[in-house]
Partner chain sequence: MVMIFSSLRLTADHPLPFQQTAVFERELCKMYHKEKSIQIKNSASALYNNLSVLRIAPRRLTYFTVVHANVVNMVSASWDGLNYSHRQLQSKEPNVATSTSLIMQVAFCVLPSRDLLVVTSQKGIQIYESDGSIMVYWHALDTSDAPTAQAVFARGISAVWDNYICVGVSSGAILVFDVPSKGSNITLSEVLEEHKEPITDIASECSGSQECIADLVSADDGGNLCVWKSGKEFQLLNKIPGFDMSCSSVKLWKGIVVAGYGTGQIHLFEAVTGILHAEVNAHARWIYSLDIAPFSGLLLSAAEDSLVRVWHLTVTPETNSVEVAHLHNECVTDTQICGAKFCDGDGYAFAVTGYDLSEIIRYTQL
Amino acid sequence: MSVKTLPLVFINLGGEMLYILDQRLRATSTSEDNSEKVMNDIVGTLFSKTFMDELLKPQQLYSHRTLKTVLTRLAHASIMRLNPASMDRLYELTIMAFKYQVFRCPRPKDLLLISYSHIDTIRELVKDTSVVVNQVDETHRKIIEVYSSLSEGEFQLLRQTLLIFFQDMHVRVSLFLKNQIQNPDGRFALPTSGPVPHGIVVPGLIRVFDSKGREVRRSEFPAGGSYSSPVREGSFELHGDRVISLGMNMYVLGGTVHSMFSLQQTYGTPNPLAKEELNLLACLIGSLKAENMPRAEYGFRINLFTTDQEEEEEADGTSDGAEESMFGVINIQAMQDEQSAAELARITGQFAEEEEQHENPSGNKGDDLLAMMDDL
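Could you show the structure of this chain alone, in the form predicted alone?
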């Protein structure tokens, strides 16, 4: 397991989270001042020197529970507040987006290009606040310094660590389902076409050489897909063309839209599929409110429910009927006596205690990071 995975996880998940929040702030016509404050506060916390210095220490990747706790604290670094159901859904969306990017990553080393794409877009979100932009640039320089010297084997280990981390996450995302890149069971359908990774020859040709290294004959074989020559390599510098579209904001509406599904879309055309997925998130997110704010600042609320009925159905847990009918979910009701229930609860409690002790005998992993965030 790689001990250098955590910084990239936070940068990429944090980037996806900011994409979603930025889209919702725009969709609800939140004032420019409040939107700018939310972005600056969250980005300032994510890219703060103390936070990043802690992440860059060699360490094992956190569990999903700990990672979600830290991301929740990060999301609440400003005047915005999400209820637990909203945060669960937000975490699932960010995880599945990053999982897809890792799956589609042409080479293990291109994980850096995905991360740099997130950093580039985040930098654009806070471009009007020079202090925060400087924080982003400083973190970017540290990432380049730490990861540019890694070997291909170390990048492969890093990618394998991420895949192991994602292997049990199969959340269905409507954006992916409608683009037919995700199956109904939540697993991704990877294409067998397109450009091969940089430095790789298009498969389908066998060359035979003699003992002197001279080519004596060629033969072709079916490669099982429609592959093309690789595109140019993306820039690994502080600024430059990353070439690949993975890691760009797929929720941007209007302007030049780059998504992880196509290299380029037309100008001024909104992405309705991304909007529909965020509307699903809108059925969960609560409000934005002020906490411990000076009187000169005002909290604000974003109503993300279309109707009051949807809000009541979400609260009652009855809003998933359509999805169940779509995928043929069968509800099974089982009965058990009180003695069996008590015994099961006792065994479950033992497992929970053993798991906590096994994860970290001296305390919960991430506690130091959470305590440090309280001081920011």
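Could I see the form predicted in complex with its partner chain next, after the form predicted alone?
There are no partners or other molecules in what follows, just the one chain.
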């Protein structure tokens, strides 16, 4: 449907991912240097001109599989390494957070305010590195330029496209359950109270006019909720008060990032247009080329959600967690290992050797990616 979803998708999902990573880096007492480096590397890549330009090209929304691949690459643009189980959980958490924001978005146009909220917080996370802050500002200006002129109808089409993408995902997140924004069955709460969105009138009035346009009668009806007048409109500028709370960092107020999974998630049947999509993916990943990625002397592994032992069990497929990963991203990790830490390379040395044999120096990116996908 909408051909303008990708920049907003990556800003918002990327933003949610960064909120979680930030919280986990603090919680696991990762050194400030490392934390800063991880943030700067990921943000710098996400907001790089080449990456954003690729996203801004009018195109259909990717499948979950492709989106997750690119987000994984993004996460691994830093010196941090996430194992497949962590990446799966991270993806599902960010998707559910964004689904909630899109679902509860007061007006379709407020998708922009939500995106700008994410950008605001991202800017804070990298505020000590002016080079990256400049990149964020540049991208933000570009987004303002491209999206400010869209009509409400176009924003609603964009929102509907995203809602179709999130359809049937009801992963329960304990932070959401605790705050009662999600019900035990996984569906989000939709109150019939509170301020109406900006530009909407509180329901309850019927007005009748004569042929000259003069009001001749008005009557009221019970609206069945307890709505109040709208609050002021948020700012659509580079800096400003966004007013709505959707898109702000829920994790800073002590919410823990521990998720519960009780429903098997299916991402639908394989997309028969996989090859076409993978070519798009190739262009996208091409813009995340090796030169954008840091040559790290060392890297570090981070446990996002569980103890080391539990993560190992999942990687071995000895617990339920492994079954829930629908993508088998183990091979992706093997590719990453080429550029990764010495520590990791020592452990996975044998994979790196096999990977070199796989590579076809004259093949194009699309075929490499296809081969990678075929192995999954």
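Positions refer to the first chain, counted from 1. Take the two forms, find the largest set of C-alpha atoms that superpose within 1.5 Å, and that set is the rigid core. Since the model is a prediction, treat every value here as computed from it, not as a measurement.
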Core-aligned C-alpha movement of V216 between the two forms, 2 Å or more: yes
CA of K127, rigid core aligned, shift of 2 Å or more between the two forms: no
Exceeds or equals 2 Å, Cα of R141 between the two forms, core fit: no
Once the two forms are fitted on their core, CA shift of R207 between the two forms in Å: 2.4
